[in-house]
Amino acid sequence: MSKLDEKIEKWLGTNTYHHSEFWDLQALVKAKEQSGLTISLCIPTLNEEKTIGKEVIVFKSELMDRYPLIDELAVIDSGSTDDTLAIAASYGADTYLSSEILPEHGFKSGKGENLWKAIHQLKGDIICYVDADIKNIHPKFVSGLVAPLIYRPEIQYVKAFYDRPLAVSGGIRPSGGGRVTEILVRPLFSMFFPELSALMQPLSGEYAVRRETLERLPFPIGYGVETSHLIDVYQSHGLDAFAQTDLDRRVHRNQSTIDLGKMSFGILQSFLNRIKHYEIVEGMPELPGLFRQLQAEGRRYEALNREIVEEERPPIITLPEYRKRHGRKS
């Protein structure tokens, strides 16, 4: 066994958890209070009226009212045209429009924009992000991620992983999901950052991060945000700064192959930008932003061209408004 494989195996043994290890929420709350940490939960949304209500109810009732694990529960919205914000507010979440946070810096459409602005708006020492489309929501989606940060001060970034059955018309298929990870991201990590291949689901939308790490990361506003985060944290802190927690199962809506192609193109852009930034490959050319897809309908064939440019927000600690609000030095 190579030294690399030995390191990955060791890390898997020490930094990979199962959510059931943190079943005692009362003990977890006590440890959190003793540490002096505060925790904010951010749910980024765009037209999630079908699932947001249940998520807010579960997290508020179980992790604020019954067990005071989280200190703040916020929905950061990209401009929903349905009742997402009204529903979330009616069940007790703080609700914000991304466009109204740091308005002097404008608004860009994308999930990464919501995540970035959440760092400014929210107060916690730890920020936990949870996607809004989870149908089998459970407190473990937060407790399982923040627990390693509470119990182990050296951990900076905790990712979720799970089985991802696909919801189909006939019910639930027992396997599937994670297609972009296995077809694109894991091969790229294996080539350029092999230690990061130890992460089961690098693209999972559920993760918890310490503020002092999060505030120093640039944020792609689109699909590349998670991949970029992992590379940047790895470059600055190494593999031992990560942990991951098995949440068993996540049920959510399935995306089309066309949409997965767009996601992959954005992720690849961000990945190659990181390769260029860290000078891992010499002579990187300028990357085109035009993604070309094809669609066939009968004997009619159509080229679908879409401009996808992974813009980035700077580390939020570089903003004077942020440093003033949170009492941070540059």
The other form holds:
Amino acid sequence: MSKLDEKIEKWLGTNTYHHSEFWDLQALVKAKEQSGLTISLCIPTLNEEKTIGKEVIVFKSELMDRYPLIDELAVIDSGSTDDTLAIAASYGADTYLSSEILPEHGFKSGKGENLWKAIHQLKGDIICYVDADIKNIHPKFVSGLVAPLIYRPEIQYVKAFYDRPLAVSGGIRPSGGGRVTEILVRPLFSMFFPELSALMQPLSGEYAVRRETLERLPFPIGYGVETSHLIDVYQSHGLDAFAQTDLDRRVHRNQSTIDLGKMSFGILQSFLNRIKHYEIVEGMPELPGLFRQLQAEGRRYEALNREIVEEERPPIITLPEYRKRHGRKS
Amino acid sequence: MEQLEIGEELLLYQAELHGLRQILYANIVMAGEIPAPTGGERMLTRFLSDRFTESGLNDIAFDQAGNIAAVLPGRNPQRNLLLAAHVDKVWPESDDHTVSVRVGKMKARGIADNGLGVAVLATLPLILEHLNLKLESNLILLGTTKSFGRGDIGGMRFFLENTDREFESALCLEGMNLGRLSFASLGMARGEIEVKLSGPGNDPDTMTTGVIATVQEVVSELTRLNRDSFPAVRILLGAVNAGSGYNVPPSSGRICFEIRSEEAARVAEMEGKIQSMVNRLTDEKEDVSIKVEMIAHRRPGNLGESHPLVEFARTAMEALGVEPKEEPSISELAALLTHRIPSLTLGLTKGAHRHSPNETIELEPLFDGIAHLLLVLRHMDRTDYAPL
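Now that you have shown the form predicted alone, what about the form predicted together with its partner chain?
Shown next: the complete complex, the earlier chain at its head.
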């Protein structure tokens, strides 16, 4: 077994959890209180009226009223045209329009923008991000992610992973990372950052991060935000700063292959930007941002070209407004 | 005087109950999303068991029928009240049970019948604690299994036949509709008629329709019997199944029906008529066999519209501004009345589309429903009703 394989195997043994290991929420709340940490939950939204109410109800009841694990529950919205914000507010979430946070820095459309602005708006020492489109919502989606940060001070970044196949032979199951992970991200990580291939689902939208790490990360505002984070945290802290938690099963809407193509293009852009930034490959040329897809209608074929530019927000610690609000030094 | 006291209590409850709305809503979502088909209720009874444990209740136990029971001790250990909600839903486990939450509403399969009843049962210990309501009587909270169809209220029957407690009175909780006040149970017999091809199939009808022509004949006969005896006896047709496509005549079919009447003898008489009709049709047919199987029975019972428990529940409802809808029940109430326990079934909130994928409950009226439940519970706690 190579040293790399040994390291990954060791890491999988020590830094991979199952949510059931943290079933005792009372003990978790006690540990959190002893640590003095505060926790903010951020749900980024854009037209999520079908599922947002349920997430707010379950998290607020179970993790604020019953077990006070989180100190703040915020919905940060990109400009929904449905009832997302009204529903979230009616069930007790703090609601913000992304465009109204740090307005002097403008507004960019994308999930990464909401995540970045959440660091400024929210107060917690730990920020836990949970996507708004989960159908089978449960408190474990938060408790399973923040627990490793509460119990192990050296951990900086905890990722969720999910999904069991309906039947497995011999108790072994594939990592089930999702189509874009298995076809794009895992091959790229295997080539350039093989240790990161230990992460089961690098693209999952549920993760918890310490503020001191989060505030120093640049934020692509589109599809590439998770991939970019992993590379940056890995470069600054190494694999041991990560943990991952098995949350069993996540039910959410499925995306079309066309949409997955756009997502892959955005991720690839961010990945190549990080490669360039860290000078991993010499002489990287400027690459086009035009994504070319095709569609057919009968015997008529046409090109669908779309400009996908992965804009990036700087580490938020570089903003004077942020440093003033949170009493931080650059 | 009583009206005034009820009004004051109601105002207090309505004001205080909103403080627990998050926990209540979360319990509705969770109880709503857990599948619980009749006979497969284990996940939902486990949820109730966990909630009872978190509330510090005593004697939390599953029985052989899969019911889950727990005790909130009162000051008088000899006195017992029963608060029950059936746990099973009409939907199979494979159906989507996702709860959709909108402003003031929730929608999901089974959320009213009876996810909401289960959620209120799960939350009640916290509600009583929050309102600092201490009961004289032990309150036994019971989630019952096997309510629907062939389950034949088997969970409640088993509990009542095997419990060593005597109950002063009891309440059954149903999600909808607020205003429902059931104090009588109808006599009921539920059956299935199975039609099968059994012969060479030379008859032109069976060659082209399989059993469908016979099924249609049986339905016509049931309709005629219903018309002849209505309204003293009613025959409800709940389902007719035969075939699965366009061009293959089905070889079997099934008709599900229910006989209802306030008199047990009339139910039995109608059972006999249906059996005779089936025998006659069987004799007439060469290619088809017809069998009837009775799968569930209820004896009629009636607490009486002037019983003090009924009168109080009606008065409390009127104080809420809700018009009582007094209707007989064929659910768990029948078993309780058979055991001579003064009992009611109450609906908790306004709702719509019961037993459809769009089953919906309204959240704001729920607080009135729970306030009403608390008033009735307090009346049961302080009243010794005459034996039935």
